[in-house]
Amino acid sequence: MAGDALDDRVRRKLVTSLYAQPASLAIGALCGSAAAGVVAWYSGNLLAIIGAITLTAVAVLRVATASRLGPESARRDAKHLELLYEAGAFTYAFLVGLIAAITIGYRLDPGLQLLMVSYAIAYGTSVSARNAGRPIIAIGQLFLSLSPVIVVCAFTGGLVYAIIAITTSLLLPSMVSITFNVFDVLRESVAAAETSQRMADKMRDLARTDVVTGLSNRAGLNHEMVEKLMTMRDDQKLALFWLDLDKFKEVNDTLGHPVGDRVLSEVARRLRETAPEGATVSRFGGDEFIVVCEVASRGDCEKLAGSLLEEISRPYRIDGERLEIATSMGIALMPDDGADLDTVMQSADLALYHAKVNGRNQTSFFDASMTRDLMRRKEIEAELRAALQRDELSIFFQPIVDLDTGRIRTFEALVRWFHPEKGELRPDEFIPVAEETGVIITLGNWITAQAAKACAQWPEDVTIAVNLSPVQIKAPGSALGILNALKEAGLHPSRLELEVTESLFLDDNANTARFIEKLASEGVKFALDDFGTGYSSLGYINKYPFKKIKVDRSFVSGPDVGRKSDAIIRAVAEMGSRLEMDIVAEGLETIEQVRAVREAGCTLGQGYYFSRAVPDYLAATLLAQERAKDPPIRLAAG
């Protein structure tokens, strides 16, 4: 069956090539018609004249048919084309042999005999090779063109004609053998070419397909997008949905990559089922997916975005594990948000970035203002890197005061940036950019080093508190870098307090635990900052060696301060007292607030009531003034 199928493909290639090249057919027909015409003209033989006219008519008809069907031969039925070709080829071959036999049978001029017999032999042998891809056609033409010559020579008599009959007869089996040899070679060549093409097609498909999900990969997406754009009408809109699975790394880290791959496959299945017919669904890389489809309006785009987000957010059940995976999505429309593919993808990527920055697990449509924000962030990033090199940054220190004695127990190190052209830039302008770009690692190491150097000049009972970003902790060698900074400054690790927020523990708990364990074993203390504002959990306090808890300023001086906030402060303070932990009240601005938090049980206070953040020399002055007086004292706001 496979051989028959291959023969059919060889036959189609042959027949198609015959009709696709009418010029070669026309040259052969011209030669045959010229030879037959010369015989008819010089001999005057009626049969020769009739044969020449008929041969010419058949030749013209064959060339005209090939010219007309040539461009369409690949789309027509191969069997029909073959029958049509056989009818013309066999008729033409028989007429060639017949006219050659007439020249011998009627004893025409020897030159005419030589001309026509030579053409008949040349024609028969040439077509047996040219049409070997379809042996029945080649052999049929061979026998039809030479058989009349053999028969006439055999019955004419004479040694010369007998030899012609014998040699021409011997030519038949040899040419048949050659025909089949050529056919076998052609058949194997076609099979090898098809195998190579199939492998090339398979390699191309593999190169464009994601092995985990079966979706198009990045290369496949580009290919499908180009094809989609080529057929897209001017009045159509194209929507590009860029999805990112939030915190998917935790699935791989906790459950293993095989489970992660199964989750990705399930996400791919849900996207395929939810996306409209004709949509392109691709795994762009890692845990990012892209869906591209035509939409009628922005409203339809919003509905589809909601459906995609809802479907992916449904819980997953993998090996008995129930997983809930949130997803961030950025959306851009063509031509609204870009006239070409690259621009639309950049717009969707930027929208996705904003969705993640704004809290993840949400959808964000591209807006032109995002580009301005991005340029602003890139500008801040470049200037921040330069500021670190030009020493434009400074460390200020805000005291944390013992509410019983009034003495300064700790200074919190706060970074300040005084831009030479833009003036002072607020930390909430450049710290988020530093965290997003990774500059926070360099910045954080610098802050720790500068703070440690300043603290080393203070009395030994005063400590320094430094805020840590989760990005810093994840950086390789972060714990060692902090210890090296303390060593270079000559500051004992016990005088350093690292303040972390609760958001730290939502990501990568294993790395966090190793980081805290390493530094705590060296004597570094840890404080839980902004307690009560985020994902508060007493489990963090139980698990990690915190020595201090900082109650967020919203419970002290925020708009919702009242009986509930006071009760919360008292509960936290009571817990701290039993766990032998200091409780810091932030944001103290009035004496009434100081009294309230002290009565509630807080041990330490921080805020403008005591002092703003001041440069290192003023911090040293505050300590000197404090040591010169008998406590308790009240530090003036500076």
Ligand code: C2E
Contents of the next structure:
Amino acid sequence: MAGDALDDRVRRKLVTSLYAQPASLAIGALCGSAAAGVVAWYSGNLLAIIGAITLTAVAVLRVATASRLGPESARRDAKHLELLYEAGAFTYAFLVGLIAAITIGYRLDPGLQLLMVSYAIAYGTSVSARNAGRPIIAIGQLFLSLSPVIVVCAFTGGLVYAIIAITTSLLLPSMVSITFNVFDVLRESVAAAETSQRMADKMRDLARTDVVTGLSNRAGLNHEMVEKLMTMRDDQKLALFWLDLDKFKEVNDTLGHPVGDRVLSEVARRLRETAPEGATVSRFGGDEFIVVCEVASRGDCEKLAGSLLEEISRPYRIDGERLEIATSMGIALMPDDGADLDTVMQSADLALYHAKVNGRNQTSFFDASMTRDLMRRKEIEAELRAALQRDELSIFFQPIVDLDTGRIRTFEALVRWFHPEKGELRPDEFIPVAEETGVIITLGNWITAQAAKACAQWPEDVTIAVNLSPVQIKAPGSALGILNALKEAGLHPSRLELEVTESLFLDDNANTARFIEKLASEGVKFALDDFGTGYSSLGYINKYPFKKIKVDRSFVSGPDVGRKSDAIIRAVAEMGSRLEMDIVAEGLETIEQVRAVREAGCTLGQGYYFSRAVPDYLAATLLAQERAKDPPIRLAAG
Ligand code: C2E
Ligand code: CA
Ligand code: CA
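May I ask for the structure of the form predicted in complex with this ligand now, the form predicted alone having been displayed?
Starting with the chain above, the whole complex follows.
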């Protein structure tokens, strides 16, 4: 089948090659008519006159059809073209041969014989090369134009005519073989060109397709979007749904990539089925999908978003395993949220980002405030980089106190930003931006170095706690960076505590484990920060060598504090004492809170009751004061 199709296309190409140069056809025809006209004019022979007129008529018709059909009408059925051409060519060739035969048969003037016979031979031989694209036509024309001459010469008698008959006959087989040779070369080159064109088409399609799901990929999406925009009606809107599977990495990590790939294929299938006809569904790398389609209104768009989300949230069954996958979705409309492709994509991306920040498994429509947020983040990012250089940042230290002795055991390093115009900026405002943009890596290294330097000035038994963001830990060389900072400050690793939150373990991987193991083996301690706000999984506590758990301040102060939170603190403290871990109560602001957590079993406390975060010289003063009094202040238990 494929072979036939190829043959047909090759044949069509070759046929159109026949029409490729109507000019050469016209020149040939002009020469033929001129020669035949001269013969008719000078001889006055009736047959020659009729022949010349018919030949001219056929020639005119052929040139006219050739220029009208031409190669550009190749979509016309090749067979039809061929028949037309054959009929014309054969008639013309035969007329040429016939007029030449007449000049000999009627013994016309030898000059006229020479003129017409040489024209017939020239025509027959040249045409068999010109029309080699269709050997039947070429050889037919060759025979039709030469055989009348051969026959007449053979029957006329005399040595000269006999030799003309013989030499002209000998021309036939050699011209036939030349025709076939040319035909083969033509056919092969056309077929080769065809094949390489098809390969190129196939490569292009492959480059636009995602292998795993068969959907179009980024390149394919771009291509299809451009096409869609060209045909879109003015009263329609283009809706762009940007989907991101939540925690898909976990599926890959726990069940393996083959299962991950099957989930992706299944998601792709569901999206294709749910999306309306004519929609573009594409996989935009990793676990992100984009659906683009025309909608009449925002309401339509919301409805469609609902059904897309519903469809992909249905549980997946793969190899008997039941999987539930949540999805975040950002939606933007064109032209409402962006007049061009890039802008709508950006808007949908921003909306998706908001959906994810708002706790995943959400749908969010783009709105203008998102751009303002982004601007503010961008501004903070740029200023943060400059702030690092301009010394606008500093580290403050907040004591963590032994609830038994009242002595400072540790200082937690907390970063402060004194902005020349905006005043003091809270870490909650800029740390997330630093994390998103990666600035946290430079910033974090700087904080660790500063904190280590400060701690190196304190008495041996006082340690420093530094908050570490997951992004920092995942950066290559993070463990070595910290060890270097310690070495430079001359601080023993056992005096550093790194505070990490449970978010670090959300995508628990070998890197995290290696980081913790490497530093722990050097003596660095780890504390689990903000315990109780996240998953509070005991699994992490078991897996990693935590020396400290910091119970989040929402359990100590604030509106939700009550019997329940008290019970939780007790349970955590109980666990801590059995596992020989310190339990720190954060956010202690009053003496009552201090007593309560101490009574509940917490060993350490931190909060405004003891001290706010203070600059390094004040931290040193606190330590000096404390050590001047001996014995240290006792927290009276009553
Ligand atoms: P965190 O690690 O939980 O730090 C404790 C936060 O609670 C600090 O806020 C501290 O000032 C505040 N705090 C301490 N005692 C009390 C109290 O009695 N009452 C109340 N209401 N708050 C108290 P801060 O300094 O604004 O830091 C906020 C968060 O920013 C930190 O929470 C930490 O997650 C992050 N952060 C601060 N400095 C750094 C840093 O150097 N690196 C990284 N990665 N994150 C940092
Ligand atoms: Ca902390
Ligand atoms: Ca905390």
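Here the rigid core means the biggest group of C-alpha atoms that line up within 1.5 Å when the two forms are laid on top of each other. Positions refer to the first chain, counted from 1. Only a predicted model underlies this, so the values are computations on that prediction, with no experimental measurement involved.
Trainee: Any chance the CA of residue 382 moves 2 angstroms or more between the two forms, core superposed?
Mentor: Stays below the 2 Å threshold, so no.
Trainee: For residue 36, decide whether the Cα shift between the two forms is 2 Å or greater, given a superposition on the rigid core.
Mentor: Yes, because once the rigid core is superposed, the C-alpha of residue 36 moves 2 Å or more between the two forms.
Trainee: After superposition on the rigid core, does the Cα atom of residue 497 shift by at least 2 Å between the two forms?
Mentor: No; that C-alpha moves by less than 2 Å between the two forms.
Trainee: Superpose the two forms on the rigid core and tell me the Cα shift of residue 259 between the two forms in angstrom.
Mentor: In the core superposition between the two forms, the C-alpha of residue 259 moves 4.3 Å.
Trainee: Core-aligned, what's the Cα displacement of residue 287 between the two forms in Å?
Mentor: Taking the core as reference, the C-alpha of residue 287 is shifted 2.9 Å.
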